[in-house]
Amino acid sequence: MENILIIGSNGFIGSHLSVYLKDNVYDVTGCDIASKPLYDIKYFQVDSLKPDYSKIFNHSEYAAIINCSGAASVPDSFKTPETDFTLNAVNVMKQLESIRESNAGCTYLNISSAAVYGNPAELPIKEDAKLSPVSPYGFHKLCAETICNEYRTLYGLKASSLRVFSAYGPGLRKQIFYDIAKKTMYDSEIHVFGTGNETRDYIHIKDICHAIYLLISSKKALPTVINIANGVQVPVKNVVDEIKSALDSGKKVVFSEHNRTGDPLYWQADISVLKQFGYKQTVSLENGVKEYIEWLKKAEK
């Protein structure tokens, strides 16, 4: 049984991944800023702004280390860019430096973001597309990718960045699914940024976990960056319709016609690289929305 370390194991992706990998017969250790883990796994607590990762490697060596930690809010990155930089870039260097000193043979996967692309020149977006972030969050995720490439190139670490597109699923209490669902449940009208024609490439958390499982269990060398998505361009208005349908709501939808600062207009990933590792979508948007709404209804009681 291989040892896996998940940094940020209490977060949205990290918590789901902990359960998924444990169910798939991995020995999972978690690491986060909370005093205890969400699930029954071995666990280390670290300080939020001055984490010491070296102590973790005094206890065990890991076959793979997955960094799911960091800030994950575009609006907050505009308000507090220094904090965002610390959490999304500085901590990645601290992790890699500890790995270089104590666990250099492991596979290191850094959860990055499609935000590094900004507004792409063409769709679908390949991994070698021009990178033009439009938010501090996107710039800092790009900095983290550069650090990963530095340690990969200069020190030979097996570091890769996973550019996750629009993630969703049970447990997520922010971003469009949560915002629209809450407005549909409680507001008289559903107010949404933009025109509704903006697009995203949505991927359910179960499929994110499966993609990561395929990567860490593969015998093939991993490339520097990999898109994590489904390769499908979905308009925002379609998501609104799916959420309204799942809640059996006839409420009026009002689009602001103005986009939020830092939000790209159109996204669709090229997932040719990910497919080479055997990835196939398992959760449709319709079923994923229904599952999310069922979770939210219970969570709101």
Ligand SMILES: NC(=O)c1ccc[n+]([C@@H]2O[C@H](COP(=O)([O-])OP(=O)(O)OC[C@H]3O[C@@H](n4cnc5c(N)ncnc54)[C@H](O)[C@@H]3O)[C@@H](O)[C@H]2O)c1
Given for the second form:
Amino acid sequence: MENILIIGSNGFIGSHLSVYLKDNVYDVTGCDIASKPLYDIKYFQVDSLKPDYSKIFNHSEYAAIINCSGAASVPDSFKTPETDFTLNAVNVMKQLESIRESNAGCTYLNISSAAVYGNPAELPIKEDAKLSPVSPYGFHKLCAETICNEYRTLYGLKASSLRVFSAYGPGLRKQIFYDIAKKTMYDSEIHVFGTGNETRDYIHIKDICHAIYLLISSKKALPTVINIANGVQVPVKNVVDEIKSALDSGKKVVFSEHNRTGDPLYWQADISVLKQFGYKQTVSLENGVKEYIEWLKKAEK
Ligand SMILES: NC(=O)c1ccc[n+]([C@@H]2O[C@H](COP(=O)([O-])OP(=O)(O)OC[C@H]3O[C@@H](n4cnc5c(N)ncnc54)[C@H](O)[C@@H]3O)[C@@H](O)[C@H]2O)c1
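Alternative state: the form predicted together with the ligand, after the form predicted alone:
Below, the chain from earlier opens the complete complex, with every other chain and molecule after it.
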């Protein structure tokens, strides 16, 4: 059984990935800033301000290390850009330094984001498209990608960046799904940023975990960057309709007609690279939204 280390194992993506990889017969070790893991896995706590990752490698070597830690909010990155930089870029450098010294043969996957693309000139977005972030978050994810490339090129580490598009699923208490679902449940009208025509390429957390599983279990060398999405462009108004339908709501929807600073307008990924590793979508948006709403209803009780 291969050893896998998940950094940020108590977060939304990290916690789902811990369970998924454990169920798929990997020996999973977690690492986060909390005192305890969420699930029954081997675990290291690191300091939130001065994380020292080197102690993790004192006793074990890992076949793959997946970094799911980091700040995950565009609005927060405008308010506290330095914190965002520390979490998204400085910590990646610290992790890669420890890996270079103690576990240089592993595969290192850093969860990056579609935010590195900003507003792309054409859709679907290929990995070699021009990178023009429009938020501190996007710029810092791009810094982290550059650091991964540095360690890949100069030190020969097997470091790759996964540009995850719009993730959703049970446990997510932020971003559009949570915001719209809560407004549909509790507000008299559903107020939404933008026109409703903006698009995102949504991917359910189970499919993200499956994609990562395919990458770490592949015998092929991994490219420098890989888009993680379904290659489907979905307008925001369709997500609102799916959530209203899952909650059986007839509430009025009011679009602000203004976009939030830092939010790109249209996203659709080219996923031909990911497909080469055998990826296929398994959770449709309709089923994913139904499952998310069932989870939220129970969580809100
Ligand atoms: N959720 C999305 O839609 C999405 C999309 C694209 C990319 N991403 C990226 O994926 C990553 C994970 O996102 P998420 O939604 O799971 O975020 P999250 O905030 O739920 O999880 C992040 C986890 O990292 C932990 N952490 C913070 N500092 C740490 C440190 N120094 N060492 C170890 N752990 C630390 C936190 O305690 C938390 O448990 C982030 O980098 C985010 O930018 C997320």
